[in-house]
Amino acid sequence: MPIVIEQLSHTYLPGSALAYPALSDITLTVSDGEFLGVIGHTGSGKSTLIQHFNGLLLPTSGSVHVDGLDTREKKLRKQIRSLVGMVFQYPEYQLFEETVERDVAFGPKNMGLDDAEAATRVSEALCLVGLDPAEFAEKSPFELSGGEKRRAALAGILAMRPKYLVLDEPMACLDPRGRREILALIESLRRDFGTGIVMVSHSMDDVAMYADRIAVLDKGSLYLVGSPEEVFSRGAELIEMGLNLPQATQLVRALRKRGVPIEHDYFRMDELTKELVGRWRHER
């Protein structure tokens, strides 16, 4: 079953001077498997609607459900909890443990499950994200790279085997490399266990690779839902609410008014890197 959202609306600080509507009458569903990317400038309302994925903030009108628990119930929430797993922006500052093993195994643990059963989920988890149990496990969280910090925030998380893992901007302060190899740890884990994603970006060209379909914000509405070709497809109004383009948008935009007559509005950069070789290649 999905996560359906209806009606959501959320405001901060309700019935004081300092009431501020976040959300405003937000309907959407996140389908099993799928990879949901969601955009929007800041102050959009993409960090304050995730949150409510997992119970984290409840709606101030509407209703979400996943898998068909209402979190509006308090005694549903750990229930709803183990199927979704958030992961914030600095997931390394989530560590707290003495070592890796007992942070990665603390939600494990918090599910009930018994030391053997978490101990199985810590090697699991960790193999996952790639870091060997072996070398790991009885380190320091505090001992690792920031990469490693990363990936054992992330482990903490894979440990409860989520259903539906959210990820609020994923890749923030990582070098090329590290995000890279996060979005593949990502993709991988939807191809090979099924797991639905929901990914905050601010990265036009990770959602524009990665998302079956795109949720666009703006100003606490859900302004656009679609394919990131119908998304991109509409880039003046994405520009004109503060949103950039995939590289591969802004070059074919960039070509055409040097004369070059691509006719396909590329959001992907390797389907035009095909067309541009092609098109050298039948030129010579």
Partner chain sequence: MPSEAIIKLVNVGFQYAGSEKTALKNISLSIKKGEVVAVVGHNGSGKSTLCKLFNALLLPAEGTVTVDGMDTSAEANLLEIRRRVGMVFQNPDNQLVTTIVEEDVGFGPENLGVPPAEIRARVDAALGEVEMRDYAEKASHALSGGQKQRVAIAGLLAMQPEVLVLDEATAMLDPRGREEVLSTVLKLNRERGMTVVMITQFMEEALGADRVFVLHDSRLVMEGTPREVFNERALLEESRLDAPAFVKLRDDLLAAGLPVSQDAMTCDALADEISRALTA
The other form holds:
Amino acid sequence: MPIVIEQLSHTYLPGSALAYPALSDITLTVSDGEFLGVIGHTGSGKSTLIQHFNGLLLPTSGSVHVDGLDTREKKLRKQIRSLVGMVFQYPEYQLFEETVERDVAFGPKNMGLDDAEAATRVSEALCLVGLDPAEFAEKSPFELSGGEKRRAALAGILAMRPKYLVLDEPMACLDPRGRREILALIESLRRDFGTGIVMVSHSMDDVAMYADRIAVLDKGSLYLVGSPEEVFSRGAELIEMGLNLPQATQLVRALRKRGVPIEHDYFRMDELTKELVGRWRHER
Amino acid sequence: MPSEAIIKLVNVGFQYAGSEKTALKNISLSIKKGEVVAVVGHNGSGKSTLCKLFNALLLPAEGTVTVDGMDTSAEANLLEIRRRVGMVFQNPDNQLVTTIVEEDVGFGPENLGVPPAEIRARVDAALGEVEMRDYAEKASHALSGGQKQRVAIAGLLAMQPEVLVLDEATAMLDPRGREEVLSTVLKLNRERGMTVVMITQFMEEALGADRVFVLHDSRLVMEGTPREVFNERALLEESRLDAPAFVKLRDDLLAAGLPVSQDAMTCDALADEISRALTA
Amino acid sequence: MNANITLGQFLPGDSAVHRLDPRTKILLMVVYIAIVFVVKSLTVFLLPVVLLVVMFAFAHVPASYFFSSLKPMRWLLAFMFVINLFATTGDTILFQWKFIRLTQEALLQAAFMTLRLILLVAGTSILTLTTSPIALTDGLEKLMSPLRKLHFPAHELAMMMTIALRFIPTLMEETDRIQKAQMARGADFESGNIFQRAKSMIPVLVPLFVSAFRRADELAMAMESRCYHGGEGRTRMRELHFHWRDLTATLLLLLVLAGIVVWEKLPL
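Let's compare: the form predicted on its own is above, so bring in the form predicted together with the partner chain.
Starting with the chain above, the whole complex follows.
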């Protein structure tokens, strides 16, 4: 069963002089095991949107259903939050326990799992994020390196075994290898466990590489949703919104401007490379 | 390009108090006046520690650091060194001291004891340089990340520095904010001859530099022009880094026999080369 | 997104009140507070009420700011009112039901105490609404500077205030974010008794403190980089000057104070 968002609007401080409409009339479905990329300029409503996925924010109008459960129902919220894992930007800032093990166990314990089950979940999650439980479980989360903290925080969400994982800029401030490792982890969750992924990112290349579909937000509205191909073929509109394009798409546009007729809207560098090499060989 | 060194490190070693790990090992380098230098390296490679030596926030345990000939470990030089070497930090929220934009820009000159009328003039000029004059009386917390970083740069300009050091100052920004900050410092370099040192995680940013330093496990492992450095793909990989995507594409095309120039490392340069090769 | 806090908020403007020297405004605030406390009867309160209305008018501050400055205080105000209503003894019984007794004296006393608190809050919010944080701390620093001879850290205190004001919105946003991150992990801040609720705040407070320390550390480094070395030899971009209007305003308020003292003493 999917996450179904219907005609969602959200206004901050409604009814006051400072009322600020952040989202208007958004209809969107996230299917089981799908990888949805969410892109949009800062202030386009991305953060507001994703906080609706697990009822941290509630619709001013419209509705959000997670596997048929309405987020407006207070009784269902705990269940919804264990279905939808939410990884905020810089999740390492949520670490608080004395040991990594206890911190990762926070979510499972809140779900009401017993100690034995929680312990299983903790070591499973730590292994997933590449932190060896034997080495890290007893450490204080505050003595880890930046990249390890990020992964420990991620483990804290994965230990709840969410069916959907919502991530806000999960690679921010990591070095190139750190970024690759986190992306590989997210991709493997989808592949091995069928976890549905919603990822907000400013990195068009990452979104282009992994997403099945991309939702483009602009000024609080859903401007466009479609396959990477559909979305990035409308490069001019994205640039108009202040967004970047994947580097392959940038090159395709630059080549067309120079009179090189490339018909296909490439958005992955490996495919574009193949095309260019093919052309070169053909010309010879 | 003038060849006078403004920052010079000779055999510098550093270790944080209470830490067993050495943060920097035997580093010698010099940064010339008017140059744009990028320092790249993985998380924990020591690049942030390195740049804190440039304005005496940290003092070397071994070796010497000099700024314009002044030894950073001499207490008497401290204020003059910090005036000359301005530093922009990573988190835009943690370096603005006061609530209102123009008052924050005035903070540095106030510390230096500059007369009030001149502070006013410097603040207005500095806000103009970073294109933030319209925000002079606004509250800083309501600005975007890129705007906050530009205000931080204005705060340094008001102290009339010779060098701007950006310690991963774009890491927490969105692409537009990153672009704003980069174009601001590159403009200052072009028009004012400002020396710029960028510590960065984004290899694409290093492409705009005159020289690139690569740090790996507390050591300086490579130094050269972007072209020289990004040609050492194996060494980069070993340093846990990545070449920019267009450099990789260039190499893949070269390997397949396409005659593209080694100098083409950006989208436009590569498009020129490819269109020439394909239409020839 | 906690934007409904007016306390400590600055409303930039160019009114007569805005242009007063911050030192004058701080001193006037002291006089005003004195007035509010000197008044002992509900009728004499008319004077500070008029004064307050005049100040709001002169400062060009919309009345909505008056109400929103009171909003965070509404429970305290209600609490004050109720406590005074039932804790004050009197003879003129207005209403009695079993052991609950409401007297006229208590009603007057409750109204009086609540009004006093409202006047205090509204008056001080005039000060913060019309004075930029830096002007406020500059003024305080200058006023306290004679105490420096007694090794009183006037500059340091003023700098601490500046930084505190600067970081209030940042830390509020951060609290909201951490709270949401923990709620996403199933934390519950809403149910349970007072002890359980206090305990449930640990996952928010620990990260908040850790982050506040990190911010303090980074800010200190940024300040050092910008040549901050204490108050010694520091100049200010905006110098403070007394003008005629400062004198006028002070005299006016002192007259009101004198008037009230006299009125209170008169057998009306």
